[in-house]
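First, one chain by itself in structure tokens, the form predicted alone.
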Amino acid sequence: MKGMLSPSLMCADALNLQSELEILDKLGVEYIHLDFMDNHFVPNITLDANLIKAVKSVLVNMKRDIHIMAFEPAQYFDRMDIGKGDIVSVHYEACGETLHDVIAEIRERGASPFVAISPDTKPDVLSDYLDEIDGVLVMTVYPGFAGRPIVEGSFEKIKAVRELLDSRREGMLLEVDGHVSWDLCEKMRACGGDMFVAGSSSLYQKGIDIAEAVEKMSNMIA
């Protein structure tokens, strides 16, 4: 399986996120990730809920990736229009005995169930789950802010996921979500992971050309 982008638009221009959509669409870019924050889960509030849905209207090509970190994250899923073509990543550590019942929602709205976990979270809580959903998300910095330092021992833990996924069955995605940078993606993909979530420390840095930056990082993943 060949590696995917996964552009963040919360690293985007603020004030010219259509074009921003437009532009990735149009260089054949897979995913556009699209994080939501409530400011209880994470210290934080990025993309609105009616944002989101907005940016459905914009895609062409691009599918969405919505990660969400949020308590009781099912409450959004109808502003945020969740659907066919949709990944949906909703945190273990905001859903407590309420996970299946959300994964099981989201598969109801034809979207793809992640369960992403924090960096502090071990890969075994995930076995429970694993029958259930299309992919894990591993989160390799702390959630709420962009820029975040990677945490110690992230390769492990991506090594560790991939492991846990292969041995349930094939074709399960692992995504890294955190400090996905020009001197580490490699490094992580060969660790074992598919998609990547590229913000701050790469395509989104300043002074450099988007489309340039995704055909090197495309490269670098593939």
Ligand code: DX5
The other form holds:
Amino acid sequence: MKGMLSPSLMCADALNLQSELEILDKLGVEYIHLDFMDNHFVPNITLDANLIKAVKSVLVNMKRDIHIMAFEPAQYFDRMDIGKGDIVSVHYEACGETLHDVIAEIRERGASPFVAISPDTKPDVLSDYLDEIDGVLVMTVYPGFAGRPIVEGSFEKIKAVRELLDSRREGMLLEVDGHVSWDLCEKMRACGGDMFVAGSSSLYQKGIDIAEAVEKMSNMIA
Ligand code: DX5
Ligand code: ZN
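If the structure you just shared is the form predicted alone, then what does the corresponding form predicted in complex with the ligand look like?
Every chain and every other molecule in the complex is listed next, the one we just looked at coming first.
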């Protein structure tokens, strides 16, 4: 599976989001990572549901990679206009026994369900869901803010999740989210990552040319 970039819009220039999206879309980037936070599951609020919906009208090539860090995530699906082509990651830690139903609802909307796990959650909790989902989002930082340091043991975790996915079926995607930096991204890829959330640790560092950065990181994770 070819490595794919998913730039994190919450790290882009907040006053120029439409032009940031258009630049990435023209550069042939596969996904745009859209973080939604409810200020309860994580103590922060970032992109709101209406903006996440509005992004659809700008995209030509890129697809939405929506990461919902919220309790009862299904309540936001209409407002985000979740549908065909979207990846939607919901947190195991936020859904509890409703997770099977939430996954089913994402599927019914024609979107691609992923389960996200935070750093303190063990990969084996995923076993019950692997036949219903298309991938897993592995948080390599504690969720809620950009710019956080990578959590100890993240590389071993990526490897463990890769083994778990491959033991179930071919083609399941492993998304790595958090501190995907220039010096760590190749190791994350080598451990089994397929999709990489590029935020303040790479594409959105100050003074960097986005087109050069996209080309450089795309080659590093190819
Ligand atoms: C954090 C978000 C990430 C974040 C990654 O909770 O899920 O998508 O934007 O950005 P950096 O590269 O700063 O970790
Ligand atoms: Zn994210």
